[in-house]
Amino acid sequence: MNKETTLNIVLMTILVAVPVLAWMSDEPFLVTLATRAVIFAIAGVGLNFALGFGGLVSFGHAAFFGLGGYAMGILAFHAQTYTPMMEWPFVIEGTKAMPIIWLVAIIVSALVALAIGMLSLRTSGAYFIMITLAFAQMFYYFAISWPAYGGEDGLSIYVRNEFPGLNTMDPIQYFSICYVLLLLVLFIVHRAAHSSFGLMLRAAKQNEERVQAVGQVPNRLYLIAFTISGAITGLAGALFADLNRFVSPTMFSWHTSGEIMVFVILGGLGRVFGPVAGAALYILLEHSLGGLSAYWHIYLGAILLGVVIFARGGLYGLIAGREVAHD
């Protein structure tokens, strides 16, 4: 068992340990924290599939993450409203199952991210980063323009939406369905970027030529991976939004999308399980200098830029090496 494997079992077993030994001592509030670093944890991850190992710089991700709260928030409303959301060709109604609003948020996100990625894709660098920003605000003024589903005060909804057999207003089991979830999204990525799609896709990274002699296309393995990433940040933002019980358009903002990158490289740009240190670290950050100063973002920017200068390979490179493992 190498460094990294074992940093990555000591990790997850302190993101499990930390809620439920707080759940033991009744403080649901760590354990709320803990479900939003899992939360967090899984909107990194799929960021990191495109960014650490496609190298896409996406500066857009909270399109995604929004367009996940905004499934859940608009399902949710109508069911909770008795009133259905399309009467014409046929009826189709809200819902509070939880898997189904998971589904829909996956679909939609996965389905955006295409076609955002087929038209971002035909630029690269700055070009890139601004046009995927583009689409996010795009998203962002178009959510406060909606007045149906709360505009700029968002869309409340009462009561938790429902999984079977377990009680999703428990904090501790609704941490146990975000965790399970995590898992599994870790699951698909690291099967998913030590597949023969995930070599060739580092390789365009690191030499597209390369790629290309060996009758690969670049754009379309990019597309792929960022088809992927958009639908798994979607399945992050329902879940966020059923954690708050609350959607709004600051989901599709570029804060939102800069929170998810700093996860990735506080966590390690390329590591399967980087995205998830990330979160919790800066979940963190937020409650211990929140509790500090207002203004604790400043102490934030400070300990990024000192991992970005000093361990570039973020705590994943400070601590397992700055080499990626592959086994």
The other form holds:
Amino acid sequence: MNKETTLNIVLMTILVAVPVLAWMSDEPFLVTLATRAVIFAIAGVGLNFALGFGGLVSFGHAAFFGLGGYAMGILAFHAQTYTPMMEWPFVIEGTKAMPIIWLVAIIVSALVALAIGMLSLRTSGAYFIMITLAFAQMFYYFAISWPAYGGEDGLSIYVRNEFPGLNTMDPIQYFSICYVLLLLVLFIVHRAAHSSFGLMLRAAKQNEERVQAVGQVPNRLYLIAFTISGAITGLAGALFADLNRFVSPTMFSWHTSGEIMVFVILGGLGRVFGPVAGAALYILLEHSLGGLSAYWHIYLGAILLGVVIFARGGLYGLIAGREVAHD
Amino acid sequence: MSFVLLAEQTLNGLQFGVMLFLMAAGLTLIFGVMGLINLAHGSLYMIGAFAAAATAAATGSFVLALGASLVAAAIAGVIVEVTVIRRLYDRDHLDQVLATFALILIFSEGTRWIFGSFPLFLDTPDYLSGTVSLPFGVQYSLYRLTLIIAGLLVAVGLFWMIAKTRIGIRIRAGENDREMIAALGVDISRLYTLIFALGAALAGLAGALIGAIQSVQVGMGEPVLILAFVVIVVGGIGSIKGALVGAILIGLTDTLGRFLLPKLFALVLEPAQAASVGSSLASMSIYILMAAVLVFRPKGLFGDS
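Let me have the form predicted in complex with the partner chain next, following on from the form predicted on its own.
Below, the chain from earlier opens the complete complex, with every other chain and molecule after it.
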């Protein structure tokens, strides 16, 4: 077993041990904190699929995070007010069932990611960064100026949505749902990264000409990666909105895009479990530095600056060595 | 809808566009010469506005306040360039984005720490307040008219500097081939610092000028920064001419969209619905414009294709 695998196991064990211990010692706040870390990890794993494996520097993943959040918000809002979402040409009702909400969040984010990807992938480099940022910003302003679902104030959902057989309002049970989803997403991303598609994608990141020479179309690989990436981040958005029972345009803001990127970088770019470490570290920093000073973003900025300039490779790079294992 | 109202909104759009140009010019120069994406450009805009507000509060002079905004933003630019940005020129765009994102966190929280969360106010001076009468019965704010003229003068000055002066020749040479001008004996790292300071000063000036019509607060630079990105993507990254055309296009589209779209929808929808559909669509109009430009010209209107 190499260092990276050991680190993966230790990380996932800590991530489940902390909330279980907190639950046994009756500290629901820590359980919620761990749930946040798990949800951010899912969002980061999503971005990492495009950024780490495909080299697509998307600075607009807040668009998908927010879409997932609003998918949950809008469906649950119609269910709680007993108004149909659409009456013509056929009736669509809202719902409080988590599995349906997740499915809607994933499909909507995937479709939007496909559309944004098709436009943005016409360009590359700096243009790609700015365009993805601008598209996310478009959703942000749209959410603010569209009054039907709360506009700038956002949308509150009174009771967390339902999952068959579980009491989702119990913090440890909701944590379990999110943790299982994280494992599922990690499994899918691990398999995808090691499939022939994943190998081609990583090859395209390193050398597009050679990938073209063996008959692949790099842009098609990128588009698929971007779509999957958006779908995963959308799922995280739905879970995050359900955790807070609140959605607001802030989920679309570019700070959110930046934060998701920070999870990926703090953990280690291009490692399947990297964003999990990054999200956990971020929550840890937020919690410990936030207690130290109200201006904790200064310290976060300084740490991020240090990681970018001196410690490329993030936490995984420091502990498991710079090279990504070729297993 | 009267002609006078439309003329006034068009002037507002022009004023907005000209101010966007001050931001976009620095961004596009820094990208064109050094290949750097600088997210912290919005922070320099904010620093300019805060320096102006603090100076105006202390001395009561608007001209001194503008001077302070230029100097403070340029000094902040030089400090950041020498300590951080310089290490990023050879890195990929991802590192640049992250490091400058970190700088935004530091600048924003630092400013909040020094000045607090409450907005500051910068008043327009007496000699620039009130309105002027323009031809065809249009009454327009003197201050906003001054902004348009000042912005256009800066644009002309910038074009002259780049086309005619020695430093302009070096900037253009730097855009074409960095290694070559270094080999010809130009102190490239001093040139970079100078360009960064110039871009910073322009951003700081824009912050101070806009600060007098909006409130001066932490985070004020970020919406403008993103619009400036849209401007340079539309105009073509690295092109000053593209930045000017793009800025005015974006300024007019945004302002006139907000003004005309609700009225347009009012022709076919009920008033309340028309207002909400129109304003939501107007808030997206510049991004739709950007997407349209990219479909036809992926490198922007004036980019090298």
